[in-house]
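Only one chain is included here, represented as structure tokens and corresponding to the form predicted alone.
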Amino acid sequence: MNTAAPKDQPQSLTGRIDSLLRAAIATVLEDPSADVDPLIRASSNPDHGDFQANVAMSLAKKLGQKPRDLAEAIVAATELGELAEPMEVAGPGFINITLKPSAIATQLEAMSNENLGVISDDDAHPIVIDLCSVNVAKTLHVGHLRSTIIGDALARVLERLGRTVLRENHLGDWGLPIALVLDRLRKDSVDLDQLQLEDLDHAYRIAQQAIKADPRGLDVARQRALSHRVAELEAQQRGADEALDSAKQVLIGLQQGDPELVSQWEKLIDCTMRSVYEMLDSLGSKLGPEHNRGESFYRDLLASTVETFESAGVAKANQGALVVAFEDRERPLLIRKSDGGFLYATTDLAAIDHRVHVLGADRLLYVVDARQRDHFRDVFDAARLIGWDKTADGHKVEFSHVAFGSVLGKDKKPLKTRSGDNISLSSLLNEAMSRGQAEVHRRAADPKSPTHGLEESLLDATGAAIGIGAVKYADLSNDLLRDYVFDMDRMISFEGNTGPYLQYAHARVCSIFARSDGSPFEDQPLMLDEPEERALGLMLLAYGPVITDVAASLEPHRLCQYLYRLSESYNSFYQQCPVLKTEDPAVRKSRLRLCDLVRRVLADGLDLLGIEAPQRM
């Protein structure tokens, strides 16, 4: 548990206890320099206290002592004062900690400001997040959805901690695949000023089909003297060679800056990105044209990147190619082909050089599907070998591949249409918004509903937010590496651990203030006399540490789990602790303050996930 707070920022309640226990352990060990993690964890049973320190169980074995004796010594050396009741040693050596209600209330007062208990990270180096990463001239699919949703959520969390985050949409906008599409469009005399994504998608498929050849089949046909088949395959080979040669000429023209070709290439990008921006707008993601930095940006840096590796002796010749070898694996990293061509790895290394040495980033995150695990392991290790794991001011650079699994259909197979094609992202998002709108309109038809009588446009906007929130939450609430089933019926539900449930929880809290008399409550001291009030207070105090944890672990599902637990805790509080109907004005105002904190934390947490928090549902 890392609980150190930056200068001029208060520690959390658990952070203060952590520090006191560390000091006590150092005293018991008679070593002032010792800094042993007390292993504080939330207690699974409220009867055993709020927290449990398990350090004696692990430390005693190393010291050759009895865990219970060591735990009692630590307790005797610890003075928690106003923070907690006297600690208790339970079982073989667990240390149970019960916070004082006054300490919980004091800490809740401290988190009532705009920070909501989130402690800022004072590292001034920017963080680069490589996300979305669409390929020009191809229809967007669910893989782009996951990369964008996950990357945007991580960027929001890191920005919430005060870090500067540079979003990088690493477009696949250069090289032979793009030249193939452009060449096909030119041959078909397509009006590029009227270009649609469907035209690009069609040209891409035709171009890929045109370069297909079957050299092995041709060899077999020749061996078996199948003259008719030989003629067919030879014609296919000639056609593929001609298509490749033609595309290579287009690529050479692009590389040389031919004005006409460059203008046409830009139209391909514009057409693709119009579709991307429509998707990003629907998702509410913070990603725009200013974040585009595709492969074309690095094209003039590839030769110098390879030269740097070669001159440093990190890359060596191998059968005419240039590779980076690693001691712990047989597979080398190819950075220049035998024909002098460059690869994705070359571009990624050039990007690391730029991100570390030009942008000054000390943390590079790549939100890309899990199938690229080996690729990024090799690229990161190559960057370390060349010394690109330190910023200009000597700060250590952290490389992270934020890998994610696949989106499956209800049949547990990769999500496809009935015809077997990849499902387009636009159709998926449109369905989500349509389903959300239908549910909102259905509920609004009830005269008792808070949304009854609202304008159609407002209901539609709320429904769209619910549909998109459902998709985002379903994605983010799972362990990223796990495949997940795209089940719209479950995702759009207002019950269970879903996005709409959390949005509805926020709206329910808002409804309390809509029904209150508007009397001020902000100055009322918090009163935590009931168990549900106390439990809700403790849950609220966990928000800041959860945000810090998500930023370190890069696992958004931890925030989702927290928001769901907070909603459940609030429901228990609401059922057992009347707010507006309680007769004691002080108790009513105290509970309104708790409700206000819940409302603000839910809204803030949902925003970090990129999900809207409607006030009425």
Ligand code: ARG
Given for the second form:
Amino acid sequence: MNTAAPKDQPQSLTGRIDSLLRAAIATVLEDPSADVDPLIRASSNPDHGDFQANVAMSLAKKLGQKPRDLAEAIVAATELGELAEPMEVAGPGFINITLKPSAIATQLEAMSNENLGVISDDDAHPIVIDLCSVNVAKTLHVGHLRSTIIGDALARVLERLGRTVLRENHLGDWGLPIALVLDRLRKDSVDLDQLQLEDLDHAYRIAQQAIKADPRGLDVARQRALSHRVAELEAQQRGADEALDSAKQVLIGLQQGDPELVSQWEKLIDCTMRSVYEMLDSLGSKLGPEHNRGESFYRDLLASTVETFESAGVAKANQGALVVAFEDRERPLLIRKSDGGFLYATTDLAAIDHRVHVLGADRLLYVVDARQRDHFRDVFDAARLIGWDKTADGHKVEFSHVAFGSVLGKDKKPLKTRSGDNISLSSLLNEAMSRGQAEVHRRAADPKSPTHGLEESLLDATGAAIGIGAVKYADLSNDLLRDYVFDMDRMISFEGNTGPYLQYAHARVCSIFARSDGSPFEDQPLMLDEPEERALGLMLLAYGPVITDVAASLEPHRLCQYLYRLSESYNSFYQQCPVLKTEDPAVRKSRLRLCDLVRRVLADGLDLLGIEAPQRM
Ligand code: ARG
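Given the form predicted alone, corresponding form predicted together with the named molecule:
First the chain shown before, then all remaining chains and molecules of the complex.
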């Protein structure tokens, strides 16, 4: 684990042990410049200590030594002082490390401030997160919801570490498909001031239908001299050509800034964005109009982008088109069509240029459906070929496609409504909220419930937070690439690895403070004598490193998993160690301090996932 902290920040406990072991290994190797990862892992069995360092096995092999001998030598060279008990070598050469309770307590003291042990990253370059990125005039689908939820969580985690995050909503708001829709709506004299998403969707489908032709079928019909069929297919071809020509005229008009067309085009965008904002509002995502920078933003930069590639010799002519070829694969990346038109990839290259050279970002994350994997591989490689993987100040730029799988219905097919359309996102989120509200009202009816007698509006807000929390957690708690089944019953349950379970765990910790007499406990030194107290303390200390890990791996499920394990550790603690009922005031206060850290870490972690943590449930 890489837990090194920048200078003048308190290191995590594992980070400190990591550094001490590294130094010891360098001593053993008699090479001061050696920097060997001691491979520290949490022990799965408490009998083997809290952690184990596994480096001896692999290192001994390289050196041609016995692993146990090497482990003994490392142990002899390590001075852990107040941090841990003397280390033990076990089995083939594991180094077992048992922390001293005082070291755990001291470290917990150090994390009791606002940082909660999260070590900040002082790199000043912004990080761009491309998220949401819906297409104008097309129905929003569940993939855009996932992109928004995952992108928002990653943005929050990176911001928590102190990084500047630039959220970029790369709207599909330009190009022939949109011109086709606009042309259709104009021909049908649709009142664009009254436009609804359904009208747009309808026009999109009709427009796509209208440009369909069957040139091969036409050839065959001609060869077989099927005059009837030939006439039919010729008419279809003429219609398609006309529709395309007419849409191209609209696009040219838009390109030239024709005021009427531009104002109509804006109405299409407004109509789409109204439902996007409705979705964002329900989600409580930190994403707004200020983050919109759609494909249209780059329209005047495409020609010069292509020109840059061409003059650098990175792009070459190929049958009238312009392509970037790669050494390790056959299919090149098309960046200008033979008719002079630009493509989705061209826009993405222009966007990289902007993000790296204008925004100065050193990390670009694209939270997009896994089906676009090849697209991003090509685009990133093309950007590297032209040298756009360095910022102006010479910093290396990292490109990542944060790919995610599909959301499936119970039939294991991509989630659809009964009519076969892509499910409407607002109906899905509304259902989640009303299910959450029904559950909260049901519970509040019980006179023993902490929510009994609360104001309706508060119950409704809590219910909505539970419904939305359930949807978000389901999206974040699995390996992102895995397709998952959208099962509202399961995800809204208060039991199992769900959002509501974690929210409920947090509310239960809060309830201890509601029941306590309110006397101060912060001044009490922590006492970790019971095994459950010690285990909970260690779990709390793992929070900071987990956040660092999520930022590096871009895998939010690691944070979900951590919060779930923390809740379980808290449950064991709570069962074994009475808090308010404990007579000894010192023990009671110490336990209240642990509870306080648990509620703060849970609230902070849920917030990073974009999930609210109500006080009472
Ligand atoms: N609008 C695209 C779609 O819905 C996603 C855009 C992703 N971002 C990007 N820079 N290509 O498929």
